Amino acid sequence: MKCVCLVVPKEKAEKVRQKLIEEDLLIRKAKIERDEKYVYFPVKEKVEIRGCYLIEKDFEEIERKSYVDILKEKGIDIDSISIDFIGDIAIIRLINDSYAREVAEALMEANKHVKAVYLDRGVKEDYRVRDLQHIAGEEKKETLHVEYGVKIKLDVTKVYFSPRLAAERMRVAKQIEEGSIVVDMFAGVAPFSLIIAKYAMPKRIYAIDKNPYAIKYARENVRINEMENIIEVIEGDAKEIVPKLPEANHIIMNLPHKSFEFLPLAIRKGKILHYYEILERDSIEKRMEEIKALGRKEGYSIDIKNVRVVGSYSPAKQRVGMEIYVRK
């Protein structure tokens, strides 16, 4: 297979390899090549690294079996499986948990970067973190996830993080105007804040959460991404903190089970609300009317745009996103 090749001097190869893996730039189905002086990395796009250069090159294609193929060879046919890859940890959800061990082992065989697999048994009420059972691999809980070049460190048993919202986080970042004040009301480990800080030009981002573990990792993520001059991480309840903050151009409201109860506070403080809620499939229109009525009660005019489904939650429910424009 022919693709873009990054030519790297041997003495720099391992450091560059780690960088390419962290930024998800390495083409895994192409075999890395070497000679006496250089290592040749197949990459997904052009990348500039000092002391290295780009060419086009033919690589040997590596045949990789999918976890589905591996399971079928064992006589196991899985009807439904949900997988989240977070750094080098995989989290799975199954209709039939009796196949969990076989699925986990197949996943690790098909995805060599995966070091641990956990079974997701739902979300616990305390800080709404996943109830996870270790199934295979190392019993590691902390990992480093890379999203659009942003490093996100977390413990999957202590905080909630969804890699499925990556495109949504980037979509929101592209709406942030230069010089904006942004409030991330339920920041978690701060993925929305980090992506906005990297890809927009906000004046200040206030990232709030009451989970002390999320705050710990949010602060570390801000540090390792060198964003201390943009993002301020604040521990506490958004209901107490938001009234003390400056008026916001944008407020992120990613607490889909409880966002509606925080809406009056956000309406009073922000101009554009990036709002997420888990709703019954046939109740979206009703909720939009309730949001407009709530705005009128608070003395504001509400426009709702970009209503979209950003993920499924159950057969009957969806995670819905929308932009709420607030005017006095």
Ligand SMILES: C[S@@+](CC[C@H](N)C(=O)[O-])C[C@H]1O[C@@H](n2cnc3c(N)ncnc32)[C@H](O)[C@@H]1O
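Residue numbers count along the first chain shown, from 1. Please read all numbers here as calculations on a predicted model, not as lab measurements. Rigid core here is just the name for the largest C-alpha set that superposes within 1.5 Å across the two forms. Compared with the form predicted together with this ligand:
- Once you line up the core between these two forms, the Cα of Lys37 ends up 2 Å or more from where it was.
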Contents of the next structure:
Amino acid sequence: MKCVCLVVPKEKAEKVRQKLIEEDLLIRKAKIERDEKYVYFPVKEKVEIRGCYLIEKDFEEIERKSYVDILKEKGIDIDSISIDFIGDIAIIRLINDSYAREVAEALMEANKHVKAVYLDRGVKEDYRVRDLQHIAGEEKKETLHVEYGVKIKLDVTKVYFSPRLAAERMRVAKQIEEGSIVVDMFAGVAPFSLIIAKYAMPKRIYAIDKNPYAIKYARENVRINEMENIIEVIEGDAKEIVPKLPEANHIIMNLPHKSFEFLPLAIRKGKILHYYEILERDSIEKRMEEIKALGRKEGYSIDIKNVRVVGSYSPAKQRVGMEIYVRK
Ligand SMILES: C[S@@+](CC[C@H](N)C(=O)[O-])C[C@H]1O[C@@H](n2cnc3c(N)ncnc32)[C@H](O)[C@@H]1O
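Could the form predicted together with this ligand be shown next, to go alongside the form predicted alone?
Below is the whole assembly, all chains and molecules, this chain first.
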């Protein structure tokens, strides 16, 4: 296959390879080539890296089997599986757990970057941490996930993180005006804050969480992405911290099981609330009316826009996102 090729001097090759993987620029279907002086990387687009140059080149195509093909060869037909790739860790959910080991091994064979596989047995209150059982590969728990070029370090057994919200985070970032004050009320390891700091121009972001592990990683993530002058990470209960913060242009409320409980607090503090809640399909309208009534009770007028389903939660329930505009 013919594609753009980044020619890299041998001594720089490993560093460049890491960077290309992190930024998802490497074409995985094409085989990387080497000679005595250079390594030839097939890349998705023209990248500029000091000391390297670009050519057009024919690469050998790699035949890759998917985990479904591998399982089928073993006579296993999996009808329902959900997988989250977080850095080099895969987290799987199955209807029938008895195939977990076979699925995990097939997944590792098909996805060479996966170093560990865990079975997800649900999310635990109150820090929303997953109950994980190690199934295959190394027993590693800490990983580095890259989302739109932002580095997110975390321990999958100690904090909440969902790679499925990547598009949602970018969607929110695009709405943040220059100079805004942002409060990330339930920040976790701070993915919303980090994406906003990279793709918008806020004045300040306050990232709050009460899980001390989430706070440890949030602080580290702010440091490794060099965003210390924008994001302030605060450990504690949002109920106590939010009243002490300055007025906010935007508040992110990603605690979908309990966010309604925190709404009066957010209505008093913020102008645009990026609100998420787990709701039954036919209870969305009712909830919107309750939110408006809550606003009136607090003495504000409320407009609700962009009501959308962000993800499924169970056959009957969905993760719903909406923007709540508060007029003071
Ligand atoms: C669903 S997670 C969302 C994390 C993050 N926003 C994300 O998108 O990955 C909710 C987070 O809220 C935190 N949390 C729960 N109750 C809280 C409270 N009262 N005050 C502050 N943080 C809280 C949990 O520790 C958890 O990290």
